[in-house]
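Presented as structure tokens, the chain that follows is alone, the form predicted on its own.
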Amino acid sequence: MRVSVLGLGIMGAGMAHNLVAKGFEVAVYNRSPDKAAPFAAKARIAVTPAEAARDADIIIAMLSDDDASRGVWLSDGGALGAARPGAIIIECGTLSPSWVRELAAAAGKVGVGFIDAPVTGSKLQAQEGTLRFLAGGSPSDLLKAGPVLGAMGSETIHMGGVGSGVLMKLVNNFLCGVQVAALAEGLAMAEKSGLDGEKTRAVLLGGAPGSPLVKAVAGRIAAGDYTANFFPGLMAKDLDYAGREAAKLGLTLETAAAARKRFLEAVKAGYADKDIAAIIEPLRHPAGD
């Protein structure tokens, strides 16, 4: 089976090496051309999205956002435009519904299957093969991208029709979000009262606001290891995404809001490149501070 895989950022590029490692043809575009270059003993690196995606059965994308993903199918040179009729798209980025309802109509004008499968897990999961993705789209489909989605993560879970998957990926995130804003927000508290920071996490991950996001950035906080596994600004980017699709729905997230605004200042104090735990940072020294 010969896949296709357009986006090789942290998530993408794990994605791209399992799928190696399992024996796949693959093809990678990425639109940096040196974060495609590890690739160059093991897979075909393509100049183009078309490129990547010409005679594969199935082409893969996990792409930022709604720009970059509508940029990588539809534009000049663009993958939708070269997939054969009978492939399958899966488009793994965390999107907008309507978005992901327009592409899923464009890839069926022209014969194409589509999958919305975005993941829940992070660098390391994608690196390991155990990524769950959230998957919309008709059980025919899915049944045949399942060896690839399986070469990928431990589980495939079947949300329903094309959009389940990235609605459901924004209440995931819309959650995350919230807890780890929380975490920074509660975490700066305890520190500039004079609790004890060691016995302040003892209490926090031992008991009930003790979530495995919660205790992994809190790890992250007390090492002061911000390497990037998700960018505070990919997270405010994704609580904007849920606050739209909620308000179509007539629901006003306001907690969403909260959190967003506090990854977006970790953004503008120079943290964009940074892990979403560095977002207490700002909380610690305030600008004019």
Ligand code: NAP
Contents of the next structure:
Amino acid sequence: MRVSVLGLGIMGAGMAHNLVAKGFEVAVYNRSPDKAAPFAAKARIAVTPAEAARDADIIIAMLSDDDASRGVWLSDGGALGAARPGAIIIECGTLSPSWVRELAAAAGKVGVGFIDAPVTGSKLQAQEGTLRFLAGGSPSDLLKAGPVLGAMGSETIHMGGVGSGVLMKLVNNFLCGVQVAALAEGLAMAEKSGLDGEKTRAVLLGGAPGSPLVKAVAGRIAAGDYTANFFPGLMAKDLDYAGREAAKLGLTLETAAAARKRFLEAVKAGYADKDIAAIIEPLRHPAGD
Ligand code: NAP
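Return the structure block for the form predicted in complex with this ligand; the form predicted on its own was the one displayed.
Let's see the whole complex now, leading with the same chain.
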């Protein structure tokens, strides 16, 4: 099976490596060519999305946001124009349901199948091939895409029709973003009040607030290790998309908006290319401190 991967960032690179390792014939495209270079010996490197998509049975995209996805699929030299009828798109980015449905409709017009399959798990799970896919699409497209999804992940949960995968992902990351923002505020409060750091962590992580995410991020904060697993700007994007989607349902996600503010503060303070754990730094050192 010929598989194309569009987007070789933190997540896409790990996913493409697993497809190569599991024997698929892979073509890759990345806007910045330096991230494609490590694939030179094991995959076909394409200079445009269209060139990557040509002849592919399955075309995977793992891009930052709606704008990046729209450009890669629909611009001049975009992937959809080159996709052959019968191919299947697997859109893995955390995108908005409205964009995903628009793209699926455009794909349908040229006989191309579509699955939205955003992921839970992060850099490590992408590298290890243990992502969890939250999929929206038809059962028959999912069946055809099964071997490819299985090469990159340990589980695929079929949420329903097109758009239901990204909807589930936005609800998921809304809860994740709020937890990380609350952790940063709580730890900053404990630090400023002089509470012992080790005991604070033991109480929080050993008790009800100690979710897997809170444990992982608290560990990185304690170690001062802000090596990027997930960029704060992308979490802010997820909280924005979640808030907009909720608004269409007549809901206001107050906590998503507050958390998003914290992630944007981290971006503004110079942590755009660091991990979400760096969200605590502007709280430790407010502007002017
Ligand atoms: P990343 O490392 O920033 O990668 C983003 C990718 O999108 C890169 O290939 C980048 O190309 C490309 N891109 C951005 N803007 C573009 C544009 N205008 N035109 C063409 N390509 C563009 O991000 P990531 O962490 O891999 O995340 C990818 C997606 O997965 C996002 O939707 C994110 O929310 C989601 N996600 C991330 C994680 C995580 O833990 N990291 C977990 C689950 C889901 P360049 O290299 O040229 O910039």
